[in-house]
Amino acid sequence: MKYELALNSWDEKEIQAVQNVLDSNHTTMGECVKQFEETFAHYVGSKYCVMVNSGSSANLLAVAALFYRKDNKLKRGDEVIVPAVSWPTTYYPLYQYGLKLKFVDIDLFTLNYNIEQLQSAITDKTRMVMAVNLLGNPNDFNKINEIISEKNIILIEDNCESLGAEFNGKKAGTFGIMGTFSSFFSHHISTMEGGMIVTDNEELYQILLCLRAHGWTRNLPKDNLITTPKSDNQFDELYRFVLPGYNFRPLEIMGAIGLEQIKKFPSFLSKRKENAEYFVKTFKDNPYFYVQKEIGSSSWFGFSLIVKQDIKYARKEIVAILMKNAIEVRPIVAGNFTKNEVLKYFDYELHGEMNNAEYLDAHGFFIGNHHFPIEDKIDYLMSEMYKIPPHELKHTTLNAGLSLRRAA
């Protein structure tokens, strides 16, 4: 490929960190994971961090934890509002815990919640809002908090694509009661597989620790907020189970790699933002494509391109040309998730039409951003765009009632 979607961000420091763990003969979750959790929590500005084996597991544990706290716990059948565009594991934990999903359309330009649609979707039945910060772009949390303030509505964030993003100087992933992150290969930092949950709530933190490892008490302090004080007899406490948990523990290698990656992340983020500035400048006022409109300070996971309404050539023709010329492209996350057959298993409803999500699904794609300068790759992309036969602009009725709603 001449313009890849994602590339390795490791060097000899990560390789040495792996070797150090192997040499220690302690490869299961241990001190490196603990140190990484503390370092990561400090970076994002949260009190607590729990590392797990993937961002998907992070979402599942975050949802599960809300069922086991003492007060204001979720229960099966509760309504949760979700955006129509995200990755499947935003939604699956909600289904798996028996929650009702209410899908809301996105804004075609920010790719996050359509704020007007979100506001109109809130009812007395709404118990939680799942905010997904898409492709590095934080939501407008001022407006979301205005909508849910003085209501008994929980806010959590799926921030798996948006490490380093900020809104009003505060890190994305810290606006809700919990926020989740991913350190999968293609993400802002990579620990091979991996995920993190952050929170300022001590009870939820302890629930997460318990759920992460079998639901046992072994990782809890003696006096904790979940159960009676632990026994001083360590043998008796080894196999004491108090919650129906999982085994989502990360490897010690993942923690060791994470410690090296988080040191480099400020540089990674700076380069991503410089690349984004060049990309946005290059595609500014482009007659053929919409590019993502930044909210706050995006961490620019990748660059979305959505073919405008009046363009004759279909996305499939453009994508075919780009791929033929070694430019790696993907749909924008999972597109309009409500089109998928898996929804037959869900308890869900659609709040109005998913017009923008459907338009993105049919006409959008995204390309990669990287942790190093890629002006040459962006120039190459643009040069291949110019080789596409000239477009004839013509009025096309794409969808009756289509409304390309801009962010309020």
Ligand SMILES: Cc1ncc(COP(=O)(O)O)c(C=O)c1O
The other form holds:
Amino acid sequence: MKYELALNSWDEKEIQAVQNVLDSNHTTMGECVKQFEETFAHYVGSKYCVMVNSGSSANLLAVAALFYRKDNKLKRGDEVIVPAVSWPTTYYPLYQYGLKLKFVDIDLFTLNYNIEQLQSAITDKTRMVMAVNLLGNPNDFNKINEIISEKNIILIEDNCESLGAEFNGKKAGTFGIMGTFSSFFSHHISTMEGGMIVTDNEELYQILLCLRAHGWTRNLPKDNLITTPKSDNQFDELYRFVLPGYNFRPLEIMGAIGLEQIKKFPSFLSKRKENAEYFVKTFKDNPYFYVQKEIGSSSWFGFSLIVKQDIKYARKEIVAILMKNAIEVRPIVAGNFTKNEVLKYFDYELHGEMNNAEYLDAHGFFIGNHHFPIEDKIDYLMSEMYKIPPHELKHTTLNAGLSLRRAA
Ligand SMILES: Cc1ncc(COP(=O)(O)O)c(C=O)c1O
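Since we've got the form predicted on its own here, give me the form predicted in complex with this ligand too.
Once more the chain from above appears, this time first in line as the rest of the complex follows.
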């Protein structure tokens, strides 16, 4: 038995979609990407979607776009609140655009913002809150909206880990002015690499279209919200550059694969949720680990386990045992991000202590969830943990505990 962190979810449908694109001889961004964007926007309930080459690019483009709109634009030095646990490319665009990052601790159970800390971090200087929905778990957007309401604070969402999650019946990624998604290999849908930005704001949508491809006007409508109307003379309009953009275009193949994956996604999601139900039931009332506490309806990217305080020296041994038994394991996202050397480049502040992020960093680990039933893998995980011979564990409390759990 093997328990993997991530597995391929493609079959002959995706292979055929790739083949069709190759046969068409049109492999750069085109009709399939456009159709995928429309389908994706419809699925999450947003007006617009822009596909790019990664979730990291989606974050960078979303942050950049806020600098180029007509009103209420961000400017260098503005303060942005971020959680202490997320992926590096949640933070890098903020640094790259000269924003000041204010790190706030997470909640040890939901792994999203500690709401009290978030509330106390907000000052007159706060211009934006970056909400990260961690590992499939949406934030409590009622509380976040309450905290920022009547203040001129922009909310954006890094939803790269939480496609399909919902809060109060609304899809995660649609609560902020923009929401970003990733379709990297290990995510809920896979175009191998890939990212999406969704928004209901037409001006931001057009800015994103422009920034995605060189900052030129080519992908804009004739009458647009960024610049003067486009010329009817195609030649004149071919190389007109209006924003300092990038080239983040996806391949047409990615759009074609995305179209197949999004058709399968409702089934992927229900399997992930069923697995999660089994996982949570299995670990419920376990005296040794915290499992992630769901807010709203999680789409369960994977399963985090955090060793409880009274047996906090055991993670090293547990991880070694899991790895020895072909159960793949990794840290939770990137642990406490504020510990990293790269912060020396940032303009940043820690809002108090990052105690929970630090605890997760030192005592947490993460195992996979999949788009198909994995009850057997979850049983295997439990049975391997129970078989741990006493001499392999330095900390006897854990072993005694596991025996107790088995007896129960
Ligand atoms: C929260 C978060 N943001 C952004 C990204 C970046 O996505 P990508 O790997 O597609 O660049 C990831 C990747 O896993 C992520 O977990």
